[in-house]
Every structure is written in C-alpha cells, then in structure tokens.
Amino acid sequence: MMLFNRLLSIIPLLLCSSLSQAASWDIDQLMHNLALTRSGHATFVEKKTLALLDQPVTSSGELLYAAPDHLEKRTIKPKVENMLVDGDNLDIERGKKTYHLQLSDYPELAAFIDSIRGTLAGDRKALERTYQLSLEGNAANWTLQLIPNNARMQQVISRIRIMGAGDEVRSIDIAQTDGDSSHMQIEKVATP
C-alpha cells in the first residue's frame, strides 16, 4: 500500500514535466535539438514528380552532412552523381564532367539548398531570411514547415516540410510553384 501511495504520488510531478516539455517545444528548442548534432550520415531514396515525365523518378543514395555548411548527396541509383556543397561552393560530378558553380550566382538555388543545411545546422536565422517557418507535431513527430518570403523565391517553390523526430530529419517534401515535387525519405546510418 505504501508503494502504491508513493507511485500516485509521482504521477502529478510526472504529469507536470511532461507538460512543461510540451509546452516548451517550439522552433527554438527543435533549433536547439539540430544544432547539437555536428555531423550525420544517412541514407536516401528520393521521388521526383515531374510535368515533363509519365512517372515519377526514384534515385537513391547517402548524404553526409558536417556542420555548419557541408552537405554532400551522393546518388547511386540510377545514375551515379555526386553534389558537394561546402560554403559557397556547389561541385556536381555527373558521369566524367564536373561542374562548379558559386551559390551566390544562383540565389534561388542557394536558397534551397541553405534550407536544408539551415535546418540541419539548427539555424533559425539563415532559414528566416528567405522563409516563414511553421512547427507542427512535437519532439518525437515534427514537422517544420517552410514558405517562401521573397518574391524570387515564391516563383519557385511553393513550400518545404521537413519532418523528422527528436534531433533528426527522417523526410523533405519540396512543392513547386509548377506543380512537380519532391519527396525524400532518409534514413540515419548508424555509427559504430
């Protein structure tokens, strides 16, 4: 009886933590959950639904991520090519040619890709200079939304959402203004 009495007792203060957690869960602390991470490696399958195309593209691959800003996308299947971005550098292998290019050339693209590292990176600011942001769901389903909030931009992209669980990001769906999206589901490789 005494260990019942001391269990009921615990439940108030369980039930207390646990709504402080789910009333402190915001874009912060999911910022704070990713930045922790510095590096990641995971696996990739990637749907493309294209205007252009009868049925969607399917490629997969790895991704390695260090923080703050090198992401590397490494398609296997069903060509292999590679896309390296580091800083303001975007290196593409595609078969034998290699193309270099300078983000700040291509502000549109950087501002795709700066979405992915942003979240990756935790860095709420960088992801605000160029989208709104929304969070759904809480630490172990969430979803962060991303709109567009320059003109540039809402030409392209109609919206991003990224969902993941605690410090991870387990999917990208990318909507186009043009109708054709994306989506990739990744998968963490575990370290040894």
Given for the second form:
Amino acid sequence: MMLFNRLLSIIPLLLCSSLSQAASWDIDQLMHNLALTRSGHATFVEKKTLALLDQPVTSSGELLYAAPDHLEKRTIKPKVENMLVDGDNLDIERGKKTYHLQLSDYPELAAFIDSIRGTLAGDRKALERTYQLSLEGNAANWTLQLIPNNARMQQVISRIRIMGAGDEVRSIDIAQTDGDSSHMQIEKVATP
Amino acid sequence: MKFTASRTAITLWLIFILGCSAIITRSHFTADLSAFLPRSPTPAQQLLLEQIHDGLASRLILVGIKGADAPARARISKQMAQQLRQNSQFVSVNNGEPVTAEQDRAYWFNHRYLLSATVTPERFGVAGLHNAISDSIDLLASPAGLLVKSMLPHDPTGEMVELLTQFSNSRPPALRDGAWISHDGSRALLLIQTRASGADTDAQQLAMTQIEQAYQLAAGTKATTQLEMTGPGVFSVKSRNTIKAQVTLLSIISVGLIATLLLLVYRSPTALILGFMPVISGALAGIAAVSLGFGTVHGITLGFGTALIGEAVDYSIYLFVQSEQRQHELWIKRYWPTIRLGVLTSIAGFASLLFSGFPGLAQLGLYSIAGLITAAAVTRYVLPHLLPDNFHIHDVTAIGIKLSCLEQNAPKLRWLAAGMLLLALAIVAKNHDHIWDDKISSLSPVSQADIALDTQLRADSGAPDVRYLVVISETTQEAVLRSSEQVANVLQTQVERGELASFDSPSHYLPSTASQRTRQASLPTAEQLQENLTNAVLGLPIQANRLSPFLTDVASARTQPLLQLSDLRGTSMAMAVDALLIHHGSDWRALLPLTALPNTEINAAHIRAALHGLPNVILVDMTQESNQLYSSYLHEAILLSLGGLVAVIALLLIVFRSPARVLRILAPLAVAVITVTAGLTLLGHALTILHLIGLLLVVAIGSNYALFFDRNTNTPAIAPRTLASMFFANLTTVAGFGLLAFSDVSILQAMGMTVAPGVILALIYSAIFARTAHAEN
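Same protein, different form: I have the form predicted alone, so give me the form predicted in complex with the partner chain.
Entire complex below, previous chain first.
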C-alpha cells in the first residue's frame, strides 16, 4: 500500500520536473509549501530504542497541529497521556496529574519539540537557530536532515531526520548522542 | 509694662515656631493605607496588618520594560538583573534566568527521599517497586522521557517526578531571548523582592531609585524603551509623591488666590503678610503635634493642612475687618469672646476624633485642634502686638452696607430654604442604606492608571495576589510544620475536587522532622532493597544491575541528616519559606496562600468547612478583612462625630443656658450638612470617612458664622463690618477648599467637595434663619 502511494506520488513529480526547472526545489520551496498547511491531524506510531531497556518501547496515538506553535500529542497506548505545547508552555497530562513545564527551562526538550514544530510551520529561521539543515530528494519524496549547531545540543542529539512527501511529514527519526534512538511514523488523517 | 508684654508674647511665639519647625524637619511622612489600619484585637486583623506591613506581597516590585524590540528588552532585563542581584537591598531578582536552577534541582534531587510524600514502606516492597518502575518506563516512552532518562538509574521510582508534579502548579511567564516576557510579548518582566518592608516608604523609594538607575545604565541614554514599576511599595512611594506634589501645588495656588483676594480687600501688603501669621503658625503646630503624637505624619494630614489655611485665615480677617482703627482692645472685648467660643466649638467637635482607634482619623483630630488653637491664640495674643502704629486697611464699610441689604432680604428665602431642606431630607432618607462607602479601596490614593498597570503586570508575571490565606499558629516550628502537612492534605483534596487551582505550603519545601523520620524509616536496608529490586523487575524490560545507583542513593538517604531551614540557603525556595514560615515572638506561624482557578472565585465557605476541626487553623480573606476593618472604623467615626456633636451642644448649653438659642445656632449648620450630604448622594458619590471629616469641618467653620448672627433681642443689628468680615472669611475658605475639589487624589477631592459648598450654605442658612429667629423674638 505504502509502496503504491509512493509510486503514485512520483508520477506528478516526473511531470513536474519535465515541465519546470528541477533547480527551483530547495529548502525555501519546501518550507514555503509546509507553511501553507495551517493545521493538521495525523496518527503516529513511535518506537524508542533505549540502552537502558532490554527491548524498545512502542507508543501510538494522534497528533494535532495548528499554526504556528500549537502542537498536541495524544498518546493512547501503552498509557493514555496528553502532551500539549503552546508557545513556550508544555503541559503533560498523565492520569490525574498535569505537569506544567516551560520549554525554555528544558532546552533539550525545547530543541527536540521545535524541530517538529518548526518543520510543520515551515519556519526555516526557527529551525536554523538550533540546527544546520540539509535537504535531499525531491518535492514528492524529501528528507530533511537537522544537525545541532551548538555544543549543548550536540551532547544530546546527534541528528534528526524528517521525511515527507509534498507538504506532508511522514516520519521523524531521532538519533541521540548516547546511542538511543527513536522512530516515529506519521500518517495523515483525512479531514472531511 | 505693655512693651514688655508684647515682647514676651512675640518671643514666646518665635520660640514656639522654631520648636515646631525643628520637629517637622525630623518628621517622617507616609502615604500608604497601613497608617489607616490600627492595632486590632482579632488574629485575622493582626495578620492583615503584618501582611500589609511586611508580608511577601508587600515587598514585591513588578518591573516591565516596554518599547524597542524583544532582544533589546531581554538584554536590558538581564543587565539590570545582574546589577541588582549584587545589591543587598534586594532579596531576589527574578527575570527567568536560571540563576538558582542548579541549586534548586540539587536540593530536590539530593533530598528526594526526605521530601517526597510518596515515600512509604509499601513503595519499596516488591509490588510497590514493580509498579513504580513500570510507571517510569512508560514515562520514558513519552515526550518527557528525554528528561527522566538520565535520572532513571538513580530514581527508578520517580520521586523527582512526584516532587515536580507537586510544585509545578504555578505557571511562570514565558521566556524570550532568555528573559521573561508578558503574554502579548510587548514587555520584558522582572519580579523583584526588596529586603525592606513595603511599609517602609523611604526604603521603597530608595529601591525604586536603584532599579531606575540599573535600568538607565542598561538601557543607555538613547533608549527607546520605557521602564514601568508597580507593587504595594511603589504605590506608597507614588502616592506619597503625588500627595506631596499636589499639596505643594494646591498650597501655592490657594495661598496665591487668598492673597489676591485679601490684597483686594485690605489694599495693604503689611496686612496681607501679618494676616498669614496665624495660618502658618497653626499649620506648623498641627504637623509638629501629629509628628510628636504619632511618630509619622500621613499624607492626608498634610492635605488637610492646605485646607486649614482656608479656615485659620478667618481669624485675622475678623481682627482686621471688625476692629475700628487701632482699637484692638475694643475688638478683643467685643468680638474675641464670640471667636473664642467658635474655636471651642470646633475643638469640641474634633476632640472626639482623638478617641478613634483609627490613627489616620486621630491624626486629623489632633492636627485640627493644635492648628486651630495656635491660629486663634496667635491672632489674639501676638498679632495685635505686631501691627505697626500706622496700620490700617481699606475701609470695607461700603461692602458691608450692601451685604446688610442682602441680609435683611434673606428671610424672604426661608420658604425656599425650607423646601430645599425637605428635598434634601427626602434624598437622604431614600438613599439611607447606601450613603456610605464601606470599601477600603475608596480611601486609596492610587490612580486608576496605576491600578490597571498593576493588574496587567500581575497577570503577566503570575505574581501572587494574596487574597486567601490559611493561617496556622503553633508554639514550635515542628508543630506548625506538622499542622501544615495536615492542612496541605486537606487542600490537595480540594485541588482535586476543582475548588482551587493550587496552594503553597512551607511544608512542601521543609517537611516536619516527624515526616522526614517516617520517610527515612520507610527505606529498606541495602540487602533487603537489593532482594526486593531483583524480584520487582521480573517481567519488566530492565535489568536490576542497571539500577545500582538507586541502591547507593537509598543507602545514603537512610543515614542522611534531616533537612533544616538552613539547607534551603542559596535556593529560590528560601525566599518562599521565609515568607510562609514566620517566627513571631513565641509563636510560629505558617501561611498557605490559595490560588483560584482562572476566572473563578474561591468559595471560602467550602474551604472553611473542609478545614473545620483542625486546631489553630483559620482561613483569612484579606480583602474582606480589610473592608470589614474599614467599615467598622467608618461606623466608629460616625459615632464619634455624633459624640462630637453632643459635646458641641453641651458646650453651647453651658455658655448660653438656653436650649432655644442653641437650637437656633445649630439649625443652619444641620441644614447645611444635610443639604451637602444629599447633593453628594445625588451626584453619585458614596461617602467616605474623608467626607465625614469634611462635614465636621462645615460645622466647625459654620459655627463661627452662626455665632456672629446669633444675638438677643436687645443687641443691635449685626454691624456691616462684621458681615463683610464673614463674607471675606467665607470667600477665602471656599477658595482654599474649593481647590481641593479639583485634586486627582480622591481623599483630598472628597474633603474639598464637601467643605466648599458646605460653608457657603452654612453662611447663607445662618443669615436666613438668624433673621427669622430675631423676628420671632
């Protein structure tokens, strides 16, 4: 199914590249396309591989995004948990408890969340505050790589790789400096 | 002999003036509401006073930086904070920079097994450990996992997360470019705590100056930014400055106005200068008396000084206008007894205020008594000696004769006057239940713009707006902390039930020794823990050997010395505990401030019911307490004023021995008071204590007129000169008080709006009713 989708998505690209100049496809173009999406709703499956644990932990749920800086991650499995990011505020609801955090108090977490938020918002400036960006592929199948540009972040994250098609983000891979990693698969929920 | 007497009088007067001036130069002036809040018997009111004087909220200064762009504002904020942190005047300077974050974290982490309420023997058994570790692993999968990952080998049961949950209720402002910003992003914010109490206006002023200087230094001379400050101390300083500036300005204008008026009448500069002698003497004596009697002088008392100029100048007008050329002996004989009685009447009226438990009111009482006695005595005993031999003023008989014509026609207005009285009575009767304003905020000299800025900055910074406090009193620190823990349990239930957003407690930061011991005793021995852990991780995706730091930490926590107050030093919680845990004489007190959910009010009855049965625990509503306090003093002031009225009646009865005559004297004054009250009510003004003082002043000043108009059938008609003197005295009084009505300071405005129309009415009614009484006789 996935493969079929990919194949389908290549067709317009082929048309595209034959009709216009392929050179116009760059980070700015991608950011511009991403910024056009003002809100989104998707499901996710996330798999974290941690040295501390004998086996990877998997979680799944929904993602909701509203431009420019509202992001909600509703985890349904293994435990119901709601994460809400609004500007600098991060609320995590687990069971009866709600944790309020200020992203600015936790720069590592902030950089991590901003990599997703910045990509969804198509905010190149915000991304480049923390990361060096590089783009591979084409409009229909792109890979955006983020490498931290400051020593503090480099101690935590070695690389973030975001893959997408058109204006949709399809997966996020994070490699941490200590060898731990996570892979999040995202699938858009069709909006009526 | 006469020469010696005059020299003695003048010398004594000069010594007196010098003495008063010396006292005044050493006087302290305040303008905060605390001067209006007396010592009171109930614990809640006592607490209210302490909080107003010295509480956490009273020492807070909120600072905003507006203008330019966010990076510039953040840079200024950081530079200011850096400079102010080196200044010992400030206990803390918070702008979002992580100055104490390391220490705070270390305190929580190193003492987590003593601080966390979840530490129980069950939690360290096999099942407890299994559940706690399983939860922690789930947390690893969540976005917050990044935060707990490095801690997990040390803290697999998640005590740190427990502690964070308990204390992350409040929401600090957002950060931009490393410094706090307001919700709308237009301001950089700083929260500054002064060492000096909020009631120490001089120290607060110094703190404000230092903040201002730090800002200037950081912003540079070409700054496009503006500094904003607010907070209780800032309010005190600002109102003191406003009152000072206004009193100065109004004094200058009113002196100028009165001087012009008198110059037109007297056409003699000498008379003008001499005429102000009693006024100046009276004002100096009043301030000196208050300073000696109360230690500090309130700004309102100073404002009153301006007003008194209008009344004290009357005495010299009477002397100059009423006495024939150089016949002061005759004036003393014919008119002085009437004026003396007028002064005595005023004193009788004001003396009752001395008994007020409300220092602001007692100050006004003392001020007016000292001021009036001095002004009258200087007029009587010093001024005649100062008059040069060739002293004369312009003859005002012509004006007096014109006034005489008016006066003779005045009785024709008595039906109109009676009609107005009935109307006024009807208005007062109709509105009798809301004539008085019993909210303390009605006395506040703070402007609406300042209140709006305060509300804005408070909302932006999440600074405590302490309204509800649970207060616990015990005899030892341990007892008060133990009780705080019990109360905290009750309040936590209320939070979960949605009655409260959150609360704070000193026991969050420093648990009682008993609780710490119990928690320590819950930790198993190293061997036992090792065994429990091995069994607990069965079925979990983690190996026990990865958690060896946990075993080491628990082992050391078992023998760790218990937490003391001193362990908090260097953390941001030290300040919180300092404000929430108070050692007062032989008493220990804990304060637990409550925070309401957004856009809702706390239901005090529900919280009180929940706390019912806990000994030595009370819930205090600061707003309600202060309003109640004010309202009780307003009622006291009304009673005292009535007492003053009784004293005036008694005095007049003793002097005249004729109830009918006393009634005739007081009737016009009573009518004036009722008409003014009705007028103010009609204009939508709820009356405050200052209006009441204004009404007392109407009686005090008006009694002079009434006494002059009063006469027996055998005395001749009122002299044109006397009429002229009353007319001029009235004009100057109206000029002095009328100006106050234009003041921005509500308390001064209240007095001006009451007295100016009141004295005009008192004069007119005296003319109207006196003649009627004469005709009847």
